[in-house]
Every structure is written in C-alpha cells, then in structure tokens.
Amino acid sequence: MTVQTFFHRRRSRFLFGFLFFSALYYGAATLVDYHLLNSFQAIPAAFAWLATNFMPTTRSMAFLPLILTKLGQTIILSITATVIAAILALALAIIGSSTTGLNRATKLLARVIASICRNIPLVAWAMILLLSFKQSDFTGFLALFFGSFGYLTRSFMELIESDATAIYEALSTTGASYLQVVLRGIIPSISASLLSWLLYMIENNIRDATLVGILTGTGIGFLFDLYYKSFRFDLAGMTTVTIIVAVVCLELLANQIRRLIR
C-alpha cells in the first residue's frame, strides 16, 4: 500500500464517518423538533437568569450555618459508605481476582456481584432503596455504598491482576501462605493505588450525595431540594456555592495526599 493510498483511504473514512454522524443528528434532531441555534442564542439570557436569580445575598448569610450542618453531615456520610465500601471490595477483589481467586466459583461469584451493583445507576439505587428504607439518612448510605462496591471491587481486582501477578507468583514460590502473600506482599505493594482509588471514590460520592439526598431527603441535597421548591433561589444559590467549595477543598487535599503518597 502506498502512502497516497493510506491517506486516501483515511480521508474516505473520515469523510464517511462525519457524513454518518451529521445525518444521524438530522434526524434525531428533526424527530425531537430540536433547533441548534435557538438553544445558542437563549444560553445568554439563561446565565442571566441564574446571575439575577441565584446570586446568594445577605439574607441567604443567616442560613448558612445550617447549610454548613448538612454539608459537614453528607462530606461524613459520603466518606463513611465509600470507606466501608472499599474495606468490603478489597476482601471480594482478592477473592474473585484471577491472580489471586480462592477457585473459579469465587472468581464468578465476584464479578457477578460487582457487575451488578456497578451497573444499576445511582439513581436507582436510591430509588429502590427508598421503598425499603423510606427517607432516612441510611437510604443515602446503601445506595452511596452500593455504587462504590461494585465500582471499586472491579478496579481493585483490574489492580491485583496488572501490578501484583508477578509478585504473588514470587512468593507462593518461596512457601509463603496465602493470607501471607496476600496481607504481607499483595497489599503493601499496591497500597499507593488503592488510597489513590479511595480518594477519587470519595470525591465523587461527595458530589453525588447531593442527588442522593434530593431524591432521599437528607443532607444538603434536601436543603437545595427545599429551598429551590420554595422559590428561595438565593438560598439554593447559597447551598450550591458551599458544594462547590467544599468539593473544590476536598479535590486539592486529594491532590495533595496523592503526591505524597507516590
């Protein structure tokens, strides 16, 4: 093949693929009745809207160490399920890894249970749980728990197989015991990652607390919920701020750790 040939033919897939796209949007947009530039054109007033609107004034300022209450309670809640779900991964990784498995029973067992509870949304999470367990602030906790188990069980188990294969072969070689392999060569060895894994997971569930407790009722998603229902936009504006901020600090000190981890 040449190299007028190659480029050609790229060219033709490229071409090929961007025509396929524009009219796959054509119809989808024609279907929906959805017009590109008037969305454009009403972006300005809509930022407008939420400057005038939004803006926390003096008034939102008493209400602040309320919502301060309920940030420091869903930051707390967010951190305790991600924790406890991380500890519980950890133990199903290790058992349901392919470096590491018990037998193909565990490794099957595992990824069915991650694979379950990492691929039904938050959302629905929540939703379900909330027929059981009513609006409580452990609806918030099982489904923020649920969601990270399966999402970190499958990343600690891609963990054990990419960077502690070789070590465990090493050891099982010299006579160590399993749970010796595991807690004396596995962990140590992988232990910068995992916190870097926990940290992201908590940094995330701070963030999706605040639609846990709008749909649960709890923490300073209920705040927002409640104020934005009163038309006390102000106030929502106030408690979406204290979010920002919160997950902005939280972020650096992550950074932070990560650095001094490595």
Second form
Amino acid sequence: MTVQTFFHRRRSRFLFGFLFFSALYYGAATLVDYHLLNSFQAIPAAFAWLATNFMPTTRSMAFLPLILTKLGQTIILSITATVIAAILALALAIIGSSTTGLNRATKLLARVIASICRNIPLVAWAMILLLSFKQSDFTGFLALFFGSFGYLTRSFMELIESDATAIYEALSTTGASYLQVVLRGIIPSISASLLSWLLYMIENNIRDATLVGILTGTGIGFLFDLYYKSFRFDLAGMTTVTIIVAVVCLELLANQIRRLIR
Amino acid sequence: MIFQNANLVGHLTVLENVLHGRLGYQSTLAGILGRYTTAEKETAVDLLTQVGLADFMYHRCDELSGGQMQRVGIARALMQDPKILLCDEPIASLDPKSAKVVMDYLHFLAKQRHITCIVNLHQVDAAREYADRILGINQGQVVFEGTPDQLSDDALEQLYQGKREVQHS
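Having seen the form predicted alone, please provide the structure of the form predicted in complex with the partner chain.
Every chain and every other molecule in the complex is listed next, the one we just looked at coming first.
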C-alpha cells in the first residue's frame, strides 16, 4: 500500500460515512414528514409566546416567599440525600474495589448493588418508590439517594483503583492494619476528588430534585407542576427562574470550593 | 520497602507521610486516629533532617520533586526501624543528579545504621559505585555474582547480550 492509496482510502471512507448519515437523516425525515426549515421558522414565535406567558408578573411576587421556602426545602433534601449516599457509597466502594476489597463476595456485592442502583433511571426510582412510600418528602429523598448511591459507588471504586493502589501497597508493607491503611492512606489520598464528586452530585441532584418532585408531588417540583397544570404560567415561570438562579449560584459556589480544596 | 515512585500520600504533609512508617507498631485505634507519640514525632523530624528535608516538613508531598519524594520514602522506610531495606528501582524515574543524591543518602544511612539494603537497578554505574555485592539476573537466573571490581565489561556484555538473544528467539 502506497502513501497515496492510504490517504485515498481515508478520504473515501469519510465520504462514505458522510453519505450514509445523510441518507439516514433524509430517509427518517421523509418517513415522519419532518421539515427542518419549517420547524426552525416556528422557533421565534414559540419563544415570543413563552416570554409573554411565562414572564413573572407583579401578582406572582406575592408567591415568592412560598416558592423560596419550597426551593430551600428541596435543596436541603438534595444535599442530605447526596451526603448520606456518598458516605455509604465510600464504605461500599472501599470494601468492594479491586484494590482494597475485603474478599470476592464483597467485591461482587458492591458491583452488583452499584449497577442495580445505577441502571434504574431516576424517574423509575421515583415511580417505584411512590407506590410503597406514598407522596412524601421521604420518597423524593430515597429516589435521589438510590440514584446517587449507585453512581457514586462506581465512581469511588474507580477512583480508589486508579489513585490509591500505590498507597495501599506502600502502607501495607509498613505492617499497618486494614483500617489504618484505609483511614490514614486511602481516604486522604483521594479526599479532594471525593469532595469534587460530592459537589458535582449535589449540583446534579438539585436539578433532578425538580423532576423527582413533579413525579412524587413534593418540593419545588410539585409547586411547578401545580402552577403549570392550573395554567398559572407566570408562577410556573417564576418557579423555573428561581430554580435556575439557585442552580447557577450553587455551581459557582461549588467551583470556588473546588479551587480551595484542589 | 522503597518504591520506584515513592508511593506517598500526595495530599498529606511530608511529616505525616514519614510517620506512616510507625503504623505497623501502633494499636489499630491509635493509627486510625493518627495519634503518634512525641518520641515518634521527634524521630520523624530527626530523619527528615538527615535526608535534608527539614525545611519541607509541612509541605504537601505533591509539591515535591521526584528526588525529594524518594528521600521522604527513605525516611518513611527508616521510620519502621528495619533490619533489611528492599528498594524497587529507587532511581528509575529520576534525573541523574537527583538519582545521585538519593543513592548517596540511601548508601550513607544504610551504612550508618548497619541495615542490609537490597536494591534492584538498571543503572550499572550506580550499582558499581554503591554496591558491596552485585548479582546479575537474566530471565530469573543468577548469571553473575561478585564484587563491583569483578563486574568486568565482559561479564556485563554477557549479561545484557544474553538478554537480547533470548528476546529475539
């Protein structure tokens, strides 16, 4: 194969890929009768409608205290669920990671639990738990807890395996006991990454709490759902704005904390 | 035990890493709480002074250079009061100058405390300079055994030649 044929093949392969995906899009669009240009033309009108209807009015200001209270509750609920999930996930990750795992059984157990919790979508958790725990804050808490727990366990296990294997080896050779190695070596060496994951998960959960709230009828999600379904769009709009402001503020705060802990 | 990449806890200070050498002598509870005796702390400071890192005591280990980290590794190993030191390629990932500093400290401290030091090296010059006795190992077989003076160029060539031939086959 000469250099020319190599690059020629590269080009033809790219061309083939491009044509393939174009055909795929065209076929699909024809099938469902979708017109790209028309849908883009509809966007300005849709936004204009959104702006006029969802714009908070003076009337909606009276509802601000209620919205903020609910928002506060939702944020605290999300933080609680995430922190508890993180503590338990760390314990499970330590006894389950391939580096620090106690034995085969715990390693398997950790992986199975993490994958079950992670692979059930948050929405499904909320719906399932709603049936057994009824419409309460606790249902929302549990839904967020299970989702974060699975995700964090998996991440923490990978973190330990990649960052703490050398430390585990080094401290084990000093004759330190398992608990000493974990608490003096493993946890300090991954602490900054642990906190970073925790902050990320809190940010995520505050966003997700809104969705869970819509499903389980609690917190800020419930308020949004209520206003939306009773056509009080100005209030629904204001609820959305407060959520966005809160999430952005928390993200900025989290970034500051991340910079400090390094 | 001394490792190729020192294997220190980067987020902790130099002093804390040296004190880790005492964990094996402590009760589990004291180790978990990180409680070290005054004597242990004094020994740690003393060892750090001997490896020339007293000024870096309160620095985090991830701020140190490779050679400095390895010296902390030596202090941590000596903190265990060992009879034998096992060193797994201690200078493999260091530049020649830092490598010399690390080997000098290792040699001096091991001699001073009468500690047997088993070091595996790929740097033949370092082996010649510091070792009392050299073993050449090829494919798990000891192919050379003797003092640095006995390690002639011929013997060396045989050692590495053999390796090359085996790799080719």
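Numbering follows the first chain given and starts at 1. Only a predicted model underlies this, so the values are computations on that prediction, with no experimental measurement involved. Take the two forms, superpose them, and find the largest set of C-alpha atoms that agree within 1.5 Å; that set is the rigid core.
In the core-superposed comparison between these two forms, residue 19 has its Cα shifted by at least 2 Å.
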